[in-house]
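Just the one chain here, laid out as structure tokens, in the form predicted on its own.
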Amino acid sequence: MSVRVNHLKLLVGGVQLRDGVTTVTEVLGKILTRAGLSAIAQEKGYASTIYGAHQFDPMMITEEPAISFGDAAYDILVALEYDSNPDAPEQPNRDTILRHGGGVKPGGMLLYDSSTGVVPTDELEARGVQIFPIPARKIAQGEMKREVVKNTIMLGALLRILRFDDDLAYFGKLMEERFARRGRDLVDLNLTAAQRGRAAVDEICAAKGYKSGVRLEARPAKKAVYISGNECLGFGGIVGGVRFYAGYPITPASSILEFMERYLPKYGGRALQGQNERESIRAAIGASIAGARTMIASSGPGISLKIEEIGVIGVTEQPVIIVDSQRAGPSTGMPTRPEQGDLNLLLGAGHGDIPRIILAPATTEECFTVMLDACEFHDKYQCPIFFMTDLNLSEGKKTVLESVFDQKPKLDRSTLLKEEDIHGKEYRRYEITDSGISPRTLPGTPGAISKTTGTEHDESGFVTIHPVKRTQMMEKRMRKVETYLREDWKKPFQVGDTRGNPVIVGWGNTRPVLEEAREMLVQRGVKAALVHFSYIYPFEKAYVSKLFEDASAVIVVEQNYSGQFADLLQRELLISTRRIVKYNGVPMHPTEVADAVLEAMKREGTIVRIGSTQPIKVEVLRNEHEGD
């Protein structure tokens, strides 16, 4: 039998909040971090309730980074629930295999607790699943006396079906770290728990002569972390001179708050919950007045709210950073579920034009590269830098390379005025410049006086209503967006020759699963190329036309309803596009993404919903010199 190293994906599932699915991947991601291999678990399937609901968490496992995470089939399924009710059509302990088990390839194997007796699994085995009942609450609770290592069985039983760790160093360690200031005899407890569910596993093995096609093995430990988008971002801020952030709980950018108000103290900042989305703002618009930089973040509905105070940044020209990290809506949509519906929210933030840029990191690594460059722009163009994420990017969790965070930032505050800089000149907070942007100064700089205001204003910062003057400070504002195109904006990330081909093109953390497709459709014989954005508005509008004008399709592929970025790319640039889009709360996998470029490639003005199964006319924008 061929066994398969160090390449896998698992799933994890059970009941939210009781059974510890997040915990259970959250060790295994640092045990094998910490060995050398790579973790990706950026899918975080859990319910808007908040208690019983069904919870599950997939990894992919591999020697080398991966790409994406690929598509939804799995090797080991793993089920944590425990509970029976023999007069329910669908027993609630069955609930992660009825749901999953479709996905287990042939071969695979399911490891589930039988603690109220096995569940039926004929369906499973005839496909050669290796079937694991493992009475993990019995054991814990009999011979444990402690309910609670239910999950450290379970995750001992994992161990042994990947044959590593046989000696539960790895583990050991970490439940030394996070258990040996309650007492040495906790960490034994679970060391014996993890001993146990590899007894269990072994007792089958030899009962039904299973041999994994799987296995595990450690490689010379790489300098990495096991980390998500949200930590990666709030390093970021803090490390690019974030000392103010002010947020209020919303999902999915809680957890932003909470490594905020945890690690920003410890570097001379301070963070604050506000009361409600507002006063988040108003309090980062004071403190960055006040000379910090300085951050909020919220999602969709809290963003919502926000408007007004977005206005404010722009006219009054007093930066924040603004993270955005997106959940379906609209309204309170599906707070636990992906999408990228904000985009025209975020382009459209605010009555009047204002200058803003918007960034919106592919991977989790970009979280924290892209952010220093957010922390750079807030004082440099003093408006909003808006910063897109959406709920798997924030809360999933990947091995990152610590070299990622070598990247150091210029912390340039040259347009924040000292004494010695105001003294024997006129200081007026708005100057008109080629640049568009003014020089500011601390609140009580000797020599100045620094007037806000959220009313048109001269360059002195009094309110005025003159045409003249009103056409100048408008027209200074946004020259803010010539000079960050001239000297700040980043290219697209591009794979393969746009000329004659299909163009495949995403914005934000698709990229990972459209390089994947990318490749599958070269395989098939498709010269397929990619461009993708990162820096997403406002773009040098010249150098991406370029890179369209010779393409055989530009197609468009985004998680909302109505291709929002397409339509964007048609209004700036008056090309005509194709789109794929997916908005069932369900991330995009790379051979459906593969399998919807062939169909948009059949026809111009093509809408591939995936999932449905005919493509839309829709009208586009065209050049008016198209086909002359």
Given for the second form:
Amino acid sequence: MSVRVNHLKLLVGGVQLRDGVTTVTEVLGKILTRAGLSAIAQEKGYASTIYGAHQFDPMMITEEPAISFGDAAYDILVALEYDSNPDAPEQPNRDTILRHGGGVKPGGMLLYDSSTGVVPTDELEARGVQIFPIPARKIAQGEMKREVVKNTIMLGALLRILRFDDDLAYFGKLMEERFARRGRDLVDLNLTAAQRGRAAVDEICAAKGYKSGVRLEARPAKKAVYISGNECLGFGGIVGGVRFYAGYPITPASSILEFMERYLPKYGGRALQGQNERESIRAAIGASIAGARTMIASSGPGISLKIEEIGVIGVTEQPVIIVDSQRAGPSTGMPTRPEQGDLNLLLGAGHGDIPRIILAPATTEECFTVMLDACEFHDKYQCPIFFMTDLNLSEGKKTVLESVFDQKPKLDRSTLLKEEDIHGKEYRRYEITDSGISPRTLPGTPGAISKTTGTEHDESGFVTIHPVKRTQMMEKRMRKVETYLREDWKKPFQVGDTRGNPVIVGWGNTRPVLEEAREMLVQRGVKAALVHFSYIYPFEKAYVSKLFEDASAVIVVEQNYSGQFADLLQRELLISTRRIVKYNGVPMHPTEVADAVLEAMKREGTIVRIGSTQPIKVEVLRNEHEGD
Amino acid sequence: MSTKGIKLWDENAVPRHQIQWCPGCGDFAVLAGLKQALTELEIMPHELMMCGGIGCSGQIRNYLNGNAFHGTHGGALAYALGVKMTNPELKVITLAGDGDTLAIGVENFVHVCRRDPDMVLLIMNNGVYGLTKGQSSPTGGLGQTFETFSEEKPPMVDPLLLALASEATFVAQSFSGDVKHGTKVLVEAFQHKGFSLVNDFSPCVTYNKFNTYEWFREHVAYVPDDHDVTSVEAAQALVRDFARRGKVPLGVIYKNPRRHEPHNRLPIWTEQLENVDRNVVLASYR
Ligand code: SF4
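Please move on to the form predicted in complex with its partner chain, as the form predicted on its own is already shown.
Below is the whole assembly, all chains and molecules, this chain first.
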């Protein structure tokens, strides 16, 4: 049997907060990153009940970075629950197996805790799946007298199955970093537990003659970190000059607050846990007035509560970066499930018209690099800068090369005027300019007074209802959009020739999956192109129109019910689109997208709903398309 | 007090911006007292940041010199909080009405009392929403006795008691009919290291026909010299005792500064922001 080296996908599942699912994947991701490999764990499944729900964390492991996290098909399934899941009491120690067993590839492996009994696995065995029942909890409670090490036993068993870290060098070093300060005993305990897990697998292999079809081998270490999107965007903010952060606890944006509370003070900044969503954004506006680069973050429900302040930011021209870590809506929705459902909200947030910039990083790396741009736009455009991620990108972790973080920020603060800049001149806070950008002074600057208000105002900031002054001020603000398009908007990412071919269109965090889907299509002989937006709004209409002009079909793929980005493209470009949407709270996977693209190619106006219980719908747009 | 000092506070304001208060409005006296207090304190206009509420009273920010911001209804205190946290060197005052502060903005009122930033809140309290033509506010009904209440017409909120319950460290009350006293209170509020509430009764001559200047003149009484301002119990007892006697206390009712962690002005300028040590973060993720 040939052995596949350094390319596999696994899933670890168990009972939330009890079985330590993410401690297993966290340790694994970290040691694999140190061993020169690449891990992606961005399909987190958990629930908003705290204790007892099913939780799982799939992980793609490769030598060179994988394009995406791949399909829901696993070489290895690890089930950590030892008895009944309170969420599914009828399934003692087999909840993970029943939920994800179908995804185990033929010839794959199942590792589960058999402390409370052996699970019938005939069906899996019939598909050639090798079964490793390990009584981890029993061993932990009995031999080792410490129940907490049950996960370490399972992790040791998993490392053995992966035939990785034979001498537990990577694992041991990590344990030392974590526990050495609390005593050598704790380190040794974990090492013994991991060895015990290895031994248990050895026994089973010997008894059953199992040989693994996959294995991992360490490679020369690259300078890399194992990090989440929220951590990257928070770090991007700090490197980009953000020194004031405010946030109210909300899934999946809370980890940004935690990151900022931990690191901002180390850079002289402050992180404020707001008493509510409004206090967070209002305090950030105050910090912006006093001169700090400011960031806030929330998710859909919290963004909805902040909307009145978004208008204030637009009209007072006191900038704030607003991170929307999306989760499935509407209302409280599914707090722990991903979706790209907030685009319409951000496009329209606030009454009246204000300039706004919406960014949506496509990858964990872009959470850092695009945030550096967001920080510059904050100062330059003095308007709401939206930064959209979603639960998977925010909370999911990935191996990221450290060179990504070497990028130097511009830190251009030239729109802040100092005393010498205004000396001898008449300073007007809202001076009418060609670019629409009016440099400002900070309170505390001798010789300069800023009167600022969310009420319509004249150049000096005094309230006005004068029709001409109003018109001038509205046009001044909105001119910033043109300046942005001319000077800073970045073209969409593109692969493949759009002329004469179907064009897959996406935005935000779906890019890796869409790239992989496109490659699958190319392999199937379909010359599809991909156009993917990270600088999603506003965009240069002429440029994007041209991209789609000769496409055989424009197929917009996104994770929401209505096709919000497709609507935007139709509205701005007056083109018709075909749509692929998914809104069941499960991340998109490459194969289903590739299949859906083939379906969408058949007819103009097709809407493919992945995972839907409804049949595929075709919207007949115009008569002349009948018979297409 | 020099007239030159006072004049400084007229620049960058009126007559560029006409005062649009009804003749006789209590806010005129607040404006005069504020300018006097700032002059006495020798604060310079560029060092002053005013956050104005929505309503008649919030307009005050444009009627005197100094930086000003004006955002949403109920938001003024939270903006002020962010300003002060970022630049502790600024003198920050929030100028808002009773509706703004105690109805739509009560969430900020309660929590800013707890947070205790070194800044002033001056409520121009008249018991009504003047700008929208006289609807009753949470402080409406002062001095009146009602036989019955309803969901539509609940009893009034006393900002002093709410502030004390919310751990405020400086609580005072003034009346725009006594500018001299009001100025003194405001000076003390600015000098207090922490959050200072000054609840100023500034009558709305147009819409509040009950709490008029005459009514206040009959009902105000100064806090006695022997009152212990450092005791929260004494403060609460004083407010309740005055209320029982149908009186409205004027003066400093509670003053008890807390110890704070010191904070510098946040890094703002490019040279303060560049060359950050990325290792501080990356080390934890390796
Ligand atoms: S309506 Fe009342 S509060 Fe408003 S300006 Fe007139 S008197 Fe003053």
